[in-house]
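So this first bit is one chain, no partners, the form predicted on its own, shown in structure tokens.
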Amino acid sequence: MTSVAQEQQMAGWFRLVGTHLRKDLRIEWRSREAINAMLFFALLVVVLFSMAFDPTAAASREIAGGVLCVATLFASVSALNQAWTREIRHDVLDALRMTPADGSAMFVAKVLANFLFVSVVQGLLAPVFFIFYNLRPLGDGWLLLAVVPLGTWALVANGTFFAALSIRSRNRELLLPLILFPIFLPALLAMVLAVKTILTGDGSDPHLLWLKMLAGYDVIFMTVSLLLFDTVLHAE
């Protein structure tokens, strides 16, 4: 009987995650609103830069990493401050503090949803930024679709996360940025390196190393934002 119990919740809690998700979904598709911004900020990133270094073949390949991580970070903030804005905007987040679901499942929507939005992004991006650097990676070029979704899981997953615990500070665009950044750091660091291995082609192993570091990284987090989010949705 426990067992059926069991996994009847974890029916139910997946059913909520779709519901949640689903509607996060619905609402993007109407506004457009952080798709669109996301990709003007980092096709204006992408190009400012290629424009100031003129890099050649060889140097695009020691700064693109760089550059697409940098880009997708600062782009993906307006679209994390947006996600909790739009609950606050409509009570919907005073309203599930009243229910008895899972706060998580509100929590794992939103992140998948910021995921997708960033994916598709990096997705229309990934064109422009091969032909204005003039890339073509000579190490293990499907590696970059692991590293790339690693990479942006641990962005959003935190981003999603620190959104929520600052949302009800006035500055909270602000703030964002400043809890954020730090704590991503050593993602960041990871990605770029890892990113630049591939397109470079200097060894095989060390990406293989920072692919081992992102994948450790977003569990560990993810799991404690977990964790922790019942107790941010519910504080005062």
Contents of the next structure:
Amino acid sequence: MTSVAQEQQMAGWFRLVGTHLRKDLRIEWRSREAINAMLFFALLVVVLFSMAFDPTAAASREIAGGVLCVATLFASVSALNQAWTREIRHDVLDALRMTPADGSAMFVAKVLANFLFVSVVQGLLAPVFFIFYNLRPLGDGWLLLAVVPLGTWALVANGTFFAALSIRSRNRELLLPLILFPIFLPALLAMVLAVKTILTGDGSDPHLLWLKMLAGYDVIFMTVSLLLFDTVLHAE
Amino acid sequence: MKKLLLGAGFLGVAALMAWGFDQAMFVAPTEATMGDVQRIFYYHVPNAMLSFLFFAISFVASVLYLMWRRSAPERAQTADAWALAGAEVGVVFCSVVLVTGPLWARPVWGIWWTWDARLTTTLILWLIYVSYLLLRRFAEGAQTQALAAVLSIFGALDVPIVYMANRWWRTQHPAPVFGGGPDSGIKDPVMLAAFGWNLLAWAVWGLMLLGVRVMVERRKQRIELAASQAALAER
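Switch from the form predicted on its own to the form predicted together with its partner chain and print that structure.
All chains and molecules follow, beginning with the one already shown.
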């Protein structure tokens, strides 16, 4: 009897996630605010770094992972703020808080939506990136398909959580990077080193230690975010 | 009476610190390979150990605050004062670690700083708790405490990574002095005594600072509560 009730509850939760996700995707599809802004911003960062360092082919393999990661980081911070600012307008967030629905569904939907947006930006940017930096992976290139989404998930999950945390403070635009960047640093380190190993093919990480650390980071911080999101949502 | 006790306490701590300084600088023998610069170890390691302790206090108090927030508001306020005080004193001790480390590294390694796992993670830990203190400045009203408690839990998740980093990855930082395997531990009893005295002195000093900071924060909370109640009564 209880298991049936639990199953229904789970199904309801997933429906809730789907509803929130559809809403977020529809808003983005109609306005295309987040993706356009992120895409142009990330492109600018890639161009700026390329001009500032003027790297050779060998050097660009070393730094490309870092540039990609930092470009995504800077670009997504503005979009993450937007994701919640949108809900503050017309007091949508207060209305959502008054519904009896679980806050974690809203959080998961926002993370999924932002993950999609950032991934689209990365997918569009990747060819440009490889051309500008004359890249040709010397290691297992297909591993990038695991490293980049894992790193993006770490960024987006933490970013969505801390954007919700800083949304009601003074200077929220300033506060988000200040609290997100220190927490994100271990994931940045793991992602940059993993990408560097793949691009240079130096075999310095045969057991994929950095990839495992990134996956572990994702699991730990996503769990804690899910557990604590209701506290942040109803902090008053 | 309270002031008298506090004054006596501070005098005692000052005497203990002076005794520890004497032990570390004059009594303990000079280390064979590093020379006198090794004496900074008597400050670097106790401060590192204690900064972990204070961050742990901040973490536990934050969890307790979130647990008691609805059921026992008065106790939750005390927990919040401990969380704030622990983070503040922890940042001070962690700063001492980050200053004394390069001072030692320059003559011994030949460089001030290296991006090795343990140094990097200690720096990240410091950055996280500075951002915690910034959040407490920026957020407003009653929500500050809950939001800060959540951030403190995230920060504490980083502490095990810092501690294990030295063992998981090969690093330039010296292997742990205590509990790092069969060969670890200080062999010279005079050195061990100097280390113990300094650890005690800094622990007493830090805990006292923590206690005073908690008292100040509690008083501030009471004044703010009285002010808001007075404002409500006027209406």
